[in-house]
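A single chain, nothing else alongside it, follows as structure tokens in the form predicted alone.
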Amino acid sequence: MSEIDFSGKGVLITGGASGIGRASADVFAARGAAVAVSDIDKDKTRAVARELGNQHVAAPGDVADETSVVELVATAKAGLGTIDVLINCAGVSDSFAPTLDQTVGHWQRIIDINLTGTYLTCRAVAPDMLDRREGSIVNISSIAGLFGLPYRNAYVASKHGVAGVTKNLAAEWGQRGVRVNAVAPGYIKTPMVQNLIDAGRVDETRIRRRTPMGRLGTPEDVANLMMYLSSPLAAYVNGVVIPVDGGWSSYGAAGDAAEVD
């Protein structure tokens, strides 16, 4: 994708201090973009912005809080000049618990961050994009936004919701020059997934066997797709939710998809 050039473009990345968000910050910066890194962890946010270089901006904030979202978008816009691309990576994982053991408070926290946070940031950047009749938004759904994953009600509901919001906004804003798409990662080797593996909640070998490519994805695998969707190469792509899962969602046989060591 060396022909993709984001020079002169401003890119806001939520959840940009780690995982897929951090990989996205690196990918866009390497293609010439000025990046505004946003994350709830202020220290990590500022550290990542410093590591990226002087032209990049720290815009810490909580995507689940409307006032905070307005402030972080204003900070990003002030530092970048314009926000041409929004990459929504902020999110949290679910606990693995039977439905009858799940609390409403836990449910609400997941929905507030993953779904409401995506909605709020999309809405906050949209006015300028719509006025300029140009912009791209890429949200993160999940294979949990395409299928059911038992014991993870809130996460599955939030990611299905992200897919729905993506399609709705694409239908509403496409004629005004703003494209909205989403990616649906499978099991990606992020710190969040590594924590689940270390806690024994996710069996890495079993997932690799279930995935036709025989491995977990990398944050860069997802970041590269998000970069493509944000680029002129995807100028007629709007309202899609694209799996990036090594073939996980395509496999329907009863046995293992791949032989792994």
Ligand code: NAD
The other form holds:
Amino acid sequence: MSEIDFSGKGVLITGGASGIGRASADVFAARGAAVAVSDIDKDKTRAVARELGNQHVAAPGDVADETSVVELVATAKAGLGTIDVLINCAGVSDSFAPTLDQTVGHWQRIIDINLTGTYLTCRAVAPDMLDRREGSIVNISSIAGLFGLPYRNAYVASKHGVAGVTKNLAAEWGQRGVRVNAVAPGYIKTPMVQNLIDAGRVDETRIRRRTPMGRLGTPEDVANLMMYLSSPLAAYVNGVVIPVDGGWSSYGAAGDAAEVD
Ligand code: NAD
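Mind sharing the form predicted in complex with the named molecule? What's above is the form predicted alone.
The complete assembly is shown below, putting the previous chain first.
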């Protein structure tokens, strides 16, 4: 993908302190972008921006809080000049509790971060992009935005919602030069998934068996797709939700998809 060059472009990445967001920061920076790293974890946000180098900035904030989103976008804009690309990686996992044991507060918090957070950041960066008639937004849905996953009501609803918001904004803003797309990762080896594996909520071997490629994804697998969708190579790609899941969503047969040890 050497033809992809983000020199002179400003990229804001939420959830940029860890996992897929952190990998995206590296991938965009390696192709010349100035990156504004944003995350609710202030210390990690600043540490990642420092690691990336001088032209990159820290814009910590909570995507679930509208005031905080306005502030973090202003900080990013002040540091970058323009925000040409928004990469929405901030998100949280579910509790895996039986539905009748879940609380409404738990539901609301996940919806607030994963769904409302995506909506708020899109709204906050859009006015400048629409004025310039140029911009690209990539949101993170999930295979949980394509299928049901028992015990994860809020997560599944939030990720279906992200797919819906993505299609909706693409239809509204496409003719004004702003493309909005989403990726739908399968199981990706990030701290979020590692914590679920460590807590016994996710069985790594079963996931590998269920995945036609026989392995979990890497954060870079997702970051590379996000970079492509943000680039001029995807100039006519708008409103899609693309799986990046090693074939998970293509598999419909009974039984294992791959032989693994
Ligand atoms: P991660 O936990 O490694 O990173 C998520 C980051 O989001 C963390 O740094 C966290 O501090 C930040 N964050 C959480 N709440 C926030 C808030 N309110 N405001 C700002 N930042 C906040 O997780 P990850 O696996 O890299 O997940 C990134 C995104 O990808 C999430 O939306 C997740 O749902 C989605 N996703 C992940 C997988 C996977 O298998 N890892 C699969 C599908 C979708």
